[in-house]
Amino acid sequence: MTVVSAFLVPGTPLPLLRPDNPPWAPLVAGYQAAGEALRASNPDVLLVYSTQWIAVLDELWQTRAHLTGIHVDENWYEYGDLPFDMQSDVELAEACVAGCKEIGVSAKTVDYDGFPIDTGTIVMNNFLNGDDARPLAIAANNVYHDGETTARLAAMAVETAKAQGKTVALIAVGGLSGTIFRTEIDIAEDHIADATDEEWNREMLRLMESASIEHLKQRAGDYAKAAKVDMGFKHLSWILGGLGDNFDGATVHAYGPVYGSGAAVVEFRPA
């Protein structure tokens, strides 16, 4: 089996910055869960879709073997910086840009000193790789792609680790509904800013628990648009096109808001 765990995990910074405010709390501990489930499974590459890293002409690939440094977020540098230390896997990305050019798509590398890492993976590598420094193979969202190219991006991705010899956890990072409070409020109190995107959320999070996979798949269209979610929820055709349109059922390990908007800590079973 090469994907031995997959997971989709929000990219906000907030739980991580501040894992004391009591409606972040639930993500950060299923973070931290999602975690555990990660070193458990033992994967050679972390494989990672962030929607945060915007890609406009090519499919970009982070092929930097060290990076490391202090970001700041652009929606929320009041709370904090971001200092980040992680590994390429620069074997496998340039090999998934190879492999790109056969899917029809047009891809390049990354390697420069200063690149700005995303929030969303810098997020992510904290919580879910800590001090293990597995490599990453990083792949930018791409704004001019849909959900079915981003799902061919994964399962080539997949294959390329195949024939590496690599065994992968698939990472998908990104947000569910996108309402935000526009005003400042009382982050002690934060909820889900609109009912229906509450009830859209717990929906498709009932649909992933179930393994109802074309039903899913159905409902996420509709469901992009009727809650604004992130990115048109292309992270979660990077799951399924790395695992193949199949697995076992997922756990989620958590769900709440952030600043009104959507998120949820999710681990799927692969086949």
Second form
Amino acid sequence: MTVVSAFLVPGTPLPLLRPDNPPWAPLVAGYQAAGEALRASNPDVLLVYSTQWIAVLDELWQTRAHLTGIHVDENWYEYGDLPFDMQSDVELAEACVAGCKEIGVSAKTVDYDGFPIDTGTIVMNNFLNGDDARPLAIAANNVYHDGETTARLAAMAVETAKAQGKTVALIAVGGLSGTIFRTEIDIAEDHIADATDEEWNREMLRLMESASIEHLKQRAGDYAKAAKVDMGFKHLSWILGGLGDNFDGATVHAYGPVYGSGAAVVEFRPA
Amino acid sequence: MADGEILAGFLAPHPPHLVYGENPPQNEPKSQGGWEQLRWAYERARKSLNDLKPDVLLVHSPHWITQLGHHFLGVPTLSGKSVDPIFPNLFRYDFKLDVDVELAEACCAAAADAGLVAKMMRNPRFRVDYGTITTLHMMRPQWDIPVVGLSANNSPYYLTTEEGLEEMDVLGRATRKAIEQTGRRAVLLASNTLCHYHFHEEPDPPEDMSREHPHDYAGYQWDMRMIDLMRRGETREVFRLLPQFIDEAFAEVKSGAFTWMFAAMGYPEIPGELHGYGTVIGTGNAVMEWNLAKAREVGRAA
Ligand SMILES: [Fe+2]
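Now that we've seen the form predicted on its own, could you pull up the form predicted together with its partner chain?
Okay, now the whole complex, with that chain kicking things off.
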């Protein structure tokens, strides 16, 4: 089995920066539970797609061997800084660039000092990877790719890891419903901003839990539109593509609000 | 102190290719040139800016996107290496800029008074966005004039274009009030491209100008129609057409800088001076100036 674990996690920095805020504490606990599950699955590499790493021309793959620095989020800078220290699986990322070309997607490596690593990847790495420092292969979200292309990218990346004899934790970083509070709130009172969003989020999480894969895929498009889902919910396509549209069920470790939007930590059980 | 004024506004787009083509010492990648007509347009704009001798440059950039209100750089000095996330091969630039914090605070307070959510960015490790840096370099490579940096609230995308641009109008009027109250002689920079359809592959080398041309004819026609109206000072017509232009040409002015600038200037019906137009990876870019100081002088002489 190449994919030994799979996770859908939120990329917002707020739970990491304010773990004690009551509405966000469940997400922190959920992230911690997912981190334990990841460690138990003992992957060679984390295969990561983050909605917040935006690409426009090519599909980009991070190939800087060592990524370290202090990141400040452009929205939530007042809550604090995000230090990071990550290793890339350069061999796998480079092979994925070649693999992209084979499936007709133009792709490039990114290996630059000071390249802006996105908030979502950093938050995920802090929560899930922690001090283990397992290497990552990180793919960008090309805004012109649809869900189907994203799924093909993930499938190609898993195949590429398999060819290298590696096991992977498949990770998609992105949010759920996107309606946010547009004025300052008391963060201790945070809740999902829109009641319809709330219903949609819960329905989608139930479909994940019960592994109703066809139904999940059918509803994903409508959900993305109706609930303003982060980047059209392409991060789900990353998971489904990487799992070959096949999993045995999922555990929702946490679901909750972040400034009105929806966030969940979901662990999928590979079939 | 009072009697501040806006001396001029510039449409000053931010393709990093222009910095790359110029080869300034601050930028790590080196080129064989390219995009000369746009870079020479900026040369003319630089000269004009130099003659205006402003106290401060205010720049509104679509690449500092904020969700919760309109934000202002509020740290006296910001520095670092700016790497463009889309074109890291072209733009890795060492910058250091001084912020006019007093004016930024006045703008922030005026925006809040006008009913907007407004916030000061006080984190000294904040990474200034590449749109702001490119526009500032192209307008004033000496970096010797203090800056007020404004974020682009995502309202035109999150709400409707019209609702979003209404917010930018309010932000512009508030900005003007703050400039007047603080006695600054200010120049405004709207960091926006026009038609934003682009090619999806870069030539090798990127500065191979035999590959550079408008992405599509309809977008080019839209750009010329809008520029022609701006050159004739038909500001009202420009703003009547703006939502349709945004829709049909995918124009980056949707992010609000252009509306913010014109609202601050009071939508003057004066001819804009086109310093030059050119495409960058197919997108339409105009460097234009509305010189209010000159217009006031002409008005007084008449
Ligand atoms: Fe831009």
